[in-house]
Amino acid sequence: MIPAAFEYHRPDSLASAIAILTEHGDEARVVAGGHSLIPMMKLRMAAISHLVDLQKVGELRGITVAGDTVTIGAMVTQAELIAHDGLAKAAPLLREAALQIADPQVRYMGTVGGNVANGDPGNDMPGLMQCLGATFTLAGPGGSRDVAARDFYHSAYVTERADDEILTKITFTAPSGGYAYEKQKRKIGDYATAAAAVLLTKAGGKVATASVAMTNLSDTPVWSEDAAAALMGSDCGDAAIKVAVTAMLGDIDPQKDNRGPIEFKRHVAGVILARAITRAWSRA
């Protein structure tokens, strides 16, 4: 189908983009890579009068690794994320996950900012950013503000970002220790049936720190504090992993859809998390 008529804007600065959003209010939407919004417009499920393309806004690009602080511009593509050697060393979890997103064509256009800002519970990056303890910077007519990734998502497609705000960058402390991103999906390009991100550090043969996040198993990404707590002080043996999986299952709320019934999704979630914990521990 063909989208309804709209006015196209291509600002070359963040200030100009915010000004357009402020002027047109609810009638305006920003577009980054376009993989979510454009199909909705073509299906007439979204009617946008003013489309604000962020491709020329240079302030939203670039990856910086300064000491143990990583900053990723919102318009960085998944392909750029994969190719950046400094980022691969500082946060290999992100590269491992990005390589599992769709296919190369999608990764060359899909942006990290669009992936996290859209609020789609099926996207990979939101859960990853929660696992990393990342911070999102939002800019609007009133200035900039920072929001923790773990506080950003309210429900499916509903986030902390106001309509006149633009997500500009993502910041986090480079993790240490072991990492893993495990994902089960029906086919290339599909959303995950279940995915798990795990970070672990080791001290004296025991888990010293842990972070666990799950994807596409609720109407928001799930950062499972209880699952991480279950691993603390353990040797990540079968018993500890079983307790962590049980804790995670208490935090998720999958719904039946074409990826399977609820019971199947819960089973897959448990298998995927166990695999992620085991692999992260082997790298710790």
Given for the second form:
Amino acid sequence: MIPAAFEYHRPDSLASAIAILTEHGDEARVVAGGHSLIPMMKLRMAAISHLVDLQKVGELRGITVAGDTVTIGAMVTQAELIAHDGLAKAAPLLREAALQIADPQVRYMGTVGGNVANGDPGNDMPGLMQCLGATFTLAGPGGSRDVAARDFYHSAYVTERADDEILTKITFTAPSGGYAYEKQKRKIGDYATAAAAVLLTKAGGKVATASVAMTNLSDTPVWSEDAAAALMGSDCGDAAIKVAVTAMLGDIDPQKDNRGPIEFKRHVAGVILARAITRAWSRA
Amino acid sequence: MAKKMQISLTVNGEAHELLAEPRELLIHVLREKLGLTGPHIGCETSHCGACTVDMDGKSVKSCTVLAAQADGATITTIEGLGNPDGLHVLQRMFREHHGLQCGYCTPGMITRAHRLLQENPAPTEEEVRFGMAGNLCRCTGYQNIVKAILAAAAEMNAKEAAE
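What would you give as the form predicted together with the partner chain, now that the form predicted alone is on the page?
Expanding to the full complex; the earlier chain stays at the top.
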């Protein structure tokens, strides 16, 4: 399996990367780690005339934790994210999730920016970023703009990003309280059958704030406001979790595929969310 | 057809300049242009890890890396770790602990294990299993592969302590 022929570009600045995209329009695609795109090119399911490799674009690298503001460059790999102690302290939710993505070799190459920008419903970072209320920065020929992760995903592989824009960084406020990322997958390296990201804070023995997002259970990530609302003010006991799971099931729309029929996926989604809530609460 | 590009690679300590089409995969360049047939082509879909090589200090599946992306990189394949006259400690331990049967996955296993032990010289059994999760073996059931890697780590650490 060999990709169809293309022209390869390796710009060394964001401006020149955007200039190449502007020149070639929808015939050009950026490549970060390539571990989603290259398999699709090998299968000839993605045809690209101009491949723009971002590995030398320094502006896209680095993780900074300044006060409670966390910024992650788009080209930060999952392995770099996992190894970053400051980030592990500020947002342990991310590390917990990244360790469940693919396998070691893929995590050395796969980037956070690629994971969120690709728009594949199977990717773990989009739901996570919606749970965190993160902001994505997009740079294009006319300058840069910020888009909320919760507004970024329109449908599978269709996002707010225009063809001549590059997702440059992700910013969010470090969450406090308890967290959990639970993922059910058939084997190492597989996408989720169902996954749940949960953030909870506690005040006076009750849930003060909650955020819940689900992965691979619709054609976009699902940030379930109803599930979070069901938890807020509760004691996070079995009854409250049951109400939250029911609320979440109203928001997802899984499709039958080789990971199972719809009924099974809905069942797994419920189990996974209940586990994530329980674990997040135990850490709150 | 896109024109060929000049690619520089340092492989197992030796500098190479070669011409390749941008779409050529690193595994094909290593095997067909440089004659390094240690890294194998298994699944071709970045699952099995048989094509694992070390690129700039990272274990990568060379069936999912374009030769163009690797331009400028330093690469180590199984041929760079040891040879029949001087086996690497991981190779010796795989032999001693029966960490292989058909041998197809072995170059990828050992190349990956090499990087794992560079990053974590004294891993637990669980850390070995987690760190080797990107390499599949259909013969051994993994028990002896894990044993071999733990034994190699122990020998490397004992040697270092003695020095």
